[in-house]
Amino acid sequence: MAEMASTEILLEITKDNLETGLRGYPVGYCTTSSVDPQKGLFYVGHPVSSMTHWDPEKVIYLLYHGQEGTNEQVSAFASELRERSPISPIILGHIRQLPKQTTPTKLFCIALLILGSLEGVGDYREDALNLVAKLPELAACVINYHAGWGNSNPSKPELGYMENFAHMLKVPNADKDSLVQIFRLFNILHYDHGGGNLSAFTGKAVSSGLEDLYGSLTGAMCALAGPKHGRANQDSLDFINSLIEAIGEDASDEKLTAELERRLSENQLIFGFGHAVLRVEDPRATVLYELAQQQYANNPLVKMALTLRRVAPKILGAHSKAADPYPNVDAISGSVLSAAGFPYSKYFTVLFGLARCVGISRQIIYERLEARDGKGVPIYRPKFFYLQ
């Protein structure tokens, strides 16, 4: 390895510490959420599994204000979001002229830039609240346009945050009540996930150069677009479909065990299991498994996902393929979305981004306006050693 310039660094850093993606290295604070290896995801000290029946506006209030709001406070906040929610028809028209050949997530990224270019005010806090309010209509416009479903139904923010999103989407032959239920739940479960996941870290790094909120979130969403991050539930759903095709939807535990053993012997991946931090089943997955068992137990995708839940951890544990052999949220989220009437996996990452922009925008506010007694976090500049 190249010679290190600082004796102090030499004492603390070894070659094994480098080129590891900064995994596990503490670099700052996150005020919105945390992930406990044994207990899962928390929003401002509240386990996310305890707020699955909250209104999205109540959860967003918690993330933005750092404490649970009273009914009156949440009601006033929801009213403020409704007032901020309209998007200019000119912006929606620009989005509908973009090339459909690109991926939906890249289309969502471009839409964010267009929105920020024409409606951004250059204040992180104001822009964040405006964007959070406008996200449902922005995402609905992107999905409807890319899918060829036409213009979105007229926005009705008085319906509720995710209720309006489901209303604006023109999903063919969909049961709106089922869509509302799964969109609300998926949205709440994906608002935030600590400060070090790739999309959050990227968004904050971009904003550290004083890029505005919209540009910073666009960077975050580009990070989310990769197959190792935001496309994970799409890959997991493809994996489940491949299992159904190979061994049938009603395969026994023994038959699935044999199929997974075969795939592992061929160095194929088992999708939907393992996590960078967790060492138990992801509590978000547990919530979705419960919904799946209650309402969609006869759906072929759900049946296979539930069988995988029983079988895969034992096999992965025996093979030592993962430090955490248990299901993560992606193991079941795509199956439940499909069973509930949204089987369009190419748009799952847009749904993820619709949610995650909420938490990342609040993290950006902290790093730009509140950290270090209001001075903000300096521009990101980690050290790299020259290697010959």
Second form
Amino acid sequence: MAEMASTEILLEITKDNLETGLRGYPVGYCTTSSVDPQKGLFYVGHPVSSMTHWDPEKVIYLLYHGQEGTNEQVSAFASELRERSPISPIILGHIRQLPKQTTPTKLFCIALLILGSLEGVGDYREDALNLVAKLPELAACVINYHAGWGNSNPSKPELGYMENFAHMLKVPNADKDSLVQIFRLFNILHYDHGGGNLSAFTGKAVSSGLEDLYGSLTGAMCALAGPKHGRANQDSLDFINSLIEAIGEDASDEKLTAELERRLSENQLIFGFGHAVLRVEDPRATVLYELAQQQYANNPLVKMALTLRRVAPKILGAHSKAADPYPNVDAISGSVLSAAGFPYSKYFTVLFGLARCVGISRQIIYERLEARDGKGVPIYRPKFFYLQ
Ligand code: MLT
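The form predicted in complex with D-malate is what I need now, so please give it after the form predicted alone.
Entire complex below, previous chain first.
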């Protein structure tokens, strides 16, 4: 795997290596997932595209146990998650008192801190399992409250992990089966993305000072909130909408090419293409493009996203000689979420966080409790040169 660092590699640091956001430098191990520039994301050695029909609980079992569970093991794990899932109504009440004049992702961060303050037990493993179990209800409460949809429908964990999330969320006029399908898939595709993505790195850095799991994840989710990380799916959908407004939903490849050329000549951004690690179309995007083509081919957003998939890599490759001009998962995820009945782009980062907390929590368990024969990784403390 590309991210699997050989301990024998010795780096000679020069000035060119500084102020690069640590891009590509090995700093540790990740036991949950790896990202190969040519093949994309693997969970515990399994390509993510091979588990799109798995139950979320089965994928979470894999990430938490490092191996595929038998049916009995997965079903026992799912029932443990169900038992751990209730959140005290007092906490939900506190969340519904928060000011709404902020982003939903910030509300999600505050909700994590409230949950940790009142229900955290101070043990990384226990807290991680409790949090994973409670995440769907926590995220549903934040979204329903912020959107003005009222209190969540009462939790029914027996429905299944993401089925219960779709049930609790009071999305107006949505077809529940379509929502369940896209939420399950989106959730599975976003659990983890190697050890070095900004939110995972931040969560582990915060936890290295021995902050508890909830505080560490709050740091991670603040990192996720930025437009260069988790908010990119919201921005990509807004970008697709702006293209439809400018050239119409049935624009030809030529018309879209001209529009993209025009925007690039004005130094405007093209969203949803390129990735820090990948050098091919993101396999998570490929999975979503397939679903989009099969089920939502006539949706205007999907039509534009599919035209962009054909046109943008050529233009971006020629224009900027970018190493990766290919679609990443954000190029299509927002369009499919919208087509499936969830067109509320301001909540996309919360959906991303609901998934990503699962992988980051497991990565924190490794760094705190398992790394270095159980001693844990020391407090993060890289060196910065003094500059006058
Ligand atoms: C992703 O899901 O693509 C990431 O979190 C971004 C990254 O890997 O740096």
